[in-house]
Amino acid sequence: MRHLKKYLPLAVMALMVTAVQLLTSYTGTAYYLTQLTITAYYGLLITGLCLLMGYAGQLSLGHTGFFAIGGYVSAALTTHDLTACRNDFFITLLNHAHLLISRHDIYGEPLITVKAWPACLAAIAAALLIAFIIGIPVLKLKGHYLAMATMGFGIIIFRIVMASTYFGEADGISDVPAFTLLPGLTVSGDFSYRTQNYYIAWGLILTGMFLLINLIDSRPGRALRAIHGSPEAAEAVGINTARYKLLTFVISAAFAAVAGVFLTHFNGGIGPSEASIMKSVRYVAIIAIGGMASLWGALSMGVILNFLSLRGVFGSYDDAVFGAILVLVMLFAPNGILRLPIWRKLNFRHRDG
């Protein structure tokens, strides 16, 4: 019974994420589709932080650029044209090996190019690659200086995409192919690349909350809790808190990666701003409205507001109100606003004395 108990919200979100297909494919609203296939992908990132930051008590304001890595390397590999160097030994070893495609971009030439997927599993390799790299010095710092040397990160990724040409510069890179999604079915009609995407995207959610809410459950979920509250504790009962520190790190690196890969070849391109300083700031206000150590609460939050910004409800002062929200939920509500003394009270059940 405790197991249905703990898997009884996925069910939930499940149907509710069928039931909101439904509804908009009946009342013929289904470009909604698109804002929530993109707040779910933001999301996935967005839970993996919330692991890292809630339960392994780590601050990242460098996220994004985990999220740029995983979008901007499997755009690069996925555009970039290898016609040129075709004779290479390495390109005709990845053609022999069937990784490579031909096809024509938006002006109607050739390319040869690395099929998706292996370019999105090469990208992920990167992200995690990165993470273990910068991870091993970056966290054995604490409080700021953890979140300074993070957002360092950030901004070293921002600038590389925003310099370098074969990442398109300010303009990014466009004309990325999408994947080819569940095979067999039709992409027009009742079942549309919109909602196929959507359904993707989503199963990716459930399936990360899946992975997130058993490691929590389990015994390093355990180790992490205790990391959280007392390193030193933690360290004198025998748990290696820099081994756990790290890993954690990792997975949600490859939490935001994922995100980042799939959202890209969903839009077809990806632009600088998404390994903007302000994009971490908007996850890391995120998290903590919905609770440092809510995986739930923060995966809430982040779909509504991330869906609100979207469809331009903040209109121009979007950042400024992710900003407001960061400074007031630290000020009001450091636990998050689901943990407010209100909740409390409107609790039936609860008892006094």
Contents of the next structure:
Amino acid sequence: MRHLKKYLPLAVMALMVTAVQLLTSYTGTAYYLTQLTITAYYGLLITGLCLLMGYAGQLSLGHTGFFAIGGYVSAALTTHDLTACRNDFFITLLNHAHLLISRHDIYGEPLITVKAWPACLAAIAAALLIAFIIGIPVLKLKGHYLAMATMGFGIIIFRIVMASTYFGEADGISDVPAFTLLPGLTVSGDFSYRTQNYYIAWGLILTGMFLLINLIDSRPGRALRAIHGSPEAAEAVGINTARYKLLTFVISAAFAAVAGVFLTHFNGGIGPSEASIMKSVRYVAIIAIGGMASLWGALSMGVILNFLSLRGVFGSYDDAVFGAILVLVMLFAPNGILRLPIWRKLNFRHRDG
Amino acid sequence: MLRIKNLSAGYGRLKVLRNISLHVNQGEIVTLIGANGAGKTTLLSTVCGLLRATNGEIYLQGRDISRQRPERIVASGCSLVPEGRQVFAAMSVRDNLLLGAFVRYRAAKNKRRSMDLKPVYQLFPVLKEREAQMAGTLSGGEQQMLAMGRALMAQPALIMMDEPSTGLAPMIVKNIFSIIRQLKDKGNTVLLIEQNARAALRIADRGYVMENGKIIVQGPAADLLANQDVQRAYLGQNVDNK
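The form predicted alone done, now the form predicted in complex with the partner chain:
All chains and molecules follow, beginning with the one already shown.
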């Protein structure tokens, strides 16, 4: 019974994902799948951040930073030509480890780059390492001091990618190759891979939700909620609050980095707008709308709002709309719109993650 | 059980505790009384490891715990019922209690957990009734019981309570103190910090009086109740000195 309640939403979600795909192919609107794929990757970042913000109670305005580290490192490693320095000791070593691939660029010039798999793993490892290093000092801060420190981190990452030629400055990195996960399973924005990528993205987020739901329902999950409730009392019952906060921070950074890697290979490139601070504000707004400590709320709101935003419904007022939504939610639905009394009147029961 | 030797501690350059020595024997209720700012809470925080001692030693069951991290200290048998209760408001009563047993479970088995809740529910039947309720919706007295139950879940050798009577109605305070007495009768050891000196001294075996970070008087609780200086300073009685 308990397991049923826990996993039923996951099953429903899997069914809905399949139903949407069938519906779009039936009605000839398969182009929606591209935006839904991108939406799913943002959703992955949002659910990871929801664990940190909603459950452990630590605000982060720097998660685009981890997304950008994942995306940019993977993009740079798979596009930068190593032909010129191919006789260097380190490069030869990589070559002998079969981590390099030589191919031809769009002009037919030979190109030697890192393979997608090692590049992806290196990108995620880089994000984890940086999350670990900055998490130790930053998580000692509380409330808006923590928000400002993480925002500072986000700005630094944004400025680094804007300033360094290695990361393409304001142009970003383009021509990022497809990423073959397994034979026959390729992350690519190519038209023929569209349905496949839709399922890769949503399969990834289902896996992510499965992990998060189980984490929240476990001993460490209880510890996180306790830290949110009262850090002093959490210490007094014997929870190493610093360690658990850091662990959550690193896990949520991992979610962001994975999302960054996949979305970059799917889009075939990444630009500095993916690292901008407004994106972080948007993610925080979405989690607030979803009800803070509600994974399903954050995910559903993320999917709806990001999808509308990607379809261009908000036009040039995109950021303004998210800002306005944040203000309205704080005023009229501080517990998220899924917990408004109107739902109870309609006799509609929603479940928490 | 607990033995504190020449302990000094403070916040930054501010020294709060100066050369405190005290001990608590197995099965005793020892109370520490004193005015606001005397250093009572600082002393408990230092014993718990929330604050680093600058000098001195703290022995719990013969082992030096003065340089250990809080979770190690809880695991070695010393639980704190913090000031102002500090229950986890947004979590259920049951989850609050299970968190109390946090250090005892690495890989938890559900069955064993529920068995562990029984003694606490026996002591506080009201918590059983409110098992699924959010802790924040409990009354002050119930929250205090929950905070005590949570500390007991760690099966501590020593329970330290920081002002359990704060903000409670006199009737409830009476109830809480009779429960502390029951804890002793069941073989628990309690270090009780109180501003409500009279109530604390009535149930305690021994007492210490703190002032400006120092212990100024100590002795059996009955003696302290009768001590004229203590009466004048902490029990609000006018004593005629002829």
